[in-house]
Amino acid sequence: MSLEIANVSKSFDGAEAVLDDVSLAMHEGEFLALLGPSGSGKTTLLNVVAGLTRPDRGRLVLDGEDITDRHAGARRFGMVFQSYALFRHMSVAQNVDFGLRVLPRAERPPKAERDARVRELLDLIEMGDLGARYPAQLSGGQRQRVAMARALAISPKLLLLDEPFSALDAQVRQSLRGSVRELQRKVGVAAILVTHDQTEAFAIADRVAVMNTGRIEQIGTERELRDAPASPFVRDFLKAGAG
């Protein structure tokens, strides 16, 4: 999977641009973090990639094909939200199966195949014996694991994570981000994480894109960003977060 975001801009109701000529390219199997303060454009960029928000200008190219006008459902991306977004009336297994069950009929696997996929994913997130439970019976960390499994069930081309750990306490957050990174590597799917927490970004991502007022100030590894910040903003933002 290769994804190119080219010269993407977006404003709402004629106001100042939330995204201002943003460009970046993702590599096969890469874990990329979008890092920046509130209002920097991270979530809007993620929503543009997901197909939930249409850019005013620019384009998105997936594996050489322009997907700028492709609606969200047709992009076959998996999304994990801060709020888990699990269906309370469905069991863990039913939640994981949901994405498979609502695929177009021509793409929908038979039930036996779906059940096998659900069992495989529950084992992968170390919840193989909890498929009959309901979200209210789970901890926050367990709910987020189920949300991950549901997003992965459709074998997405890209995994999108919008502040998925911010509602969890520090100990659970640290444990879960390690699990998510390991799971992403096992599955081999490329992923984009939105976060305002630089410790989290550097712990989980291969590269980090530092955003500010709708633009990407710099993209690189932790060492590249800290050793050679491209702007005073990057230098000061990382220094403040490190304290």
The other form holds:
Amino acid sequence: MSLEIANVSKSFDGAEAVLDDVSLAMHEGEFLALLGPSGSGKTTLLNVVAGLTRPDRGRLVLDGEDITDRHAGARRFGMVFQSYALFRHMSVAQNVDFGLRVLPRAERPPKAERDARVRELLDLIEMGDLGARYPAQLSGGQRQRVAMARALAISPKLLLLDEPFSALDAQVRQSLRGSVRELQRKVGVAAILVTHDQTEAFAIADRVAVMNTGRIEQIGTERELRDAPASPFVRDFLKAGAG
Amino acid sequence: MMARAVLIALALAFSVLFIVLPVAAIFTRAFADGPGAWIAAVTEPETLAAIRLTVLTALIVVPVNIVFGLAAAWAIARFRFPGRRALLVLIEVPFAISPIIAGLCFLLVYGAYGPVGGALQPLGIQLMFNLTGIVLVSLFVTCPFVMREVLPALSVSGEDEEHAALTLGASGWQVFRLVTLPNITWPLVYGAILATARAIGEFGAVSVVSGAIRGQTMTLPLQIELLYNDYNTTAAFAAATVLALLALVTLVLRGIVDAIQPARGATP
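Follow the form predicted on its own with the form predicted together with the partner chain, if you could.
Everything in the complex follows now, all chains and molecules, and the chain you saw is the first one.
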């Protein structure tokens, strides 16, 4: 899988641009973090990649194919929302099964196969015996893991994570960070993480893109960003977070 | 302690004086000449026709209301468009306007001398003084119910779940059926019940456009007034018990919905 974001711009209701000519290329299996203060456009960029927001200009190219006009469902990108957005009226197992259940009849695996897949995913997130629970009966960390499993159920080409740890307390956040990274490696899927927390970004991602006012200021590893910040903003932002 | 007792006594006294007594009076008066007279009165062809018309009207009005109420609530909750706030206010107008004025407005526009009614007249289409007219004004007076019940639930449930369903490959229809609808089922049922109660009981607006043709365009509330003005008191009250019973059925349905509806925010 290779994804290329080329010259993407977006503004809402004619206001100042939320995304201003953003370009970025992702490598096979890479874990990339979009890091920036709130209002820097990182969530909007994630929504553009997901197909939930239409860019005004620019293109998205997936494995050489232009997917700018492809709708969200057809992109097969698994997304984990900040609020987790679990389906409240469905059990954990039904939540995970959702992406398989809505497949067109011709592509939909038989029920037994789907059940096996759901079991496999629940085991993967170590919630094998909680399939019958409802989201309201789960802890924050468990909900987050269910959201991960649900996104992985569609065998996504790319995993999109929108501040997935922000609603959790510090301790749970630490341990989940590790397990999300581990899951991502195990499944071998590329991932984009949106976060305003640089410790989190550097702990989990291979490369970090620092965003500010709708532009990507710099992309690189922690070393590259710290040793050679490309702009005063990057330098100050990283310094402020470290202190 | 004292204050509590007084408040409870006041509430009870008010309920008995203004709610229980009048309803009880309807039933006492209806059965004053014995059950035979009651049965004769409610099986009288004109009254039966009125019951049929009332139920038919509700059966047409409520489904239409559900569809349009859902559409309006959806549009207002999910989209920002010019005229959105106007729509929000406009949809409440039927609550603010006296039903009889609503009836007159419909007569002015859709009657034989109105712009729409007049244009349709040469084609042999008459909108007022028949079932169409009754349905139209009933739609008007009941149109806010479903929207008002559904909108808050739709706003609370938010877009995230719908977006999640979209990224998982669901079509627009699947998102609505599998994600949106289950979150608003109870408010929807509740709104439909309220709309039904109102459609069955509406008097003012319907009286203007019905044309009052006995046995044909008389709904149950109109028929009751007619019988009462004819000094046919027993028949009037007998018919009234039927209407009261229809209303009680919707009340019981409401109670059932309240009882089995999972507490707001919780999960079954």
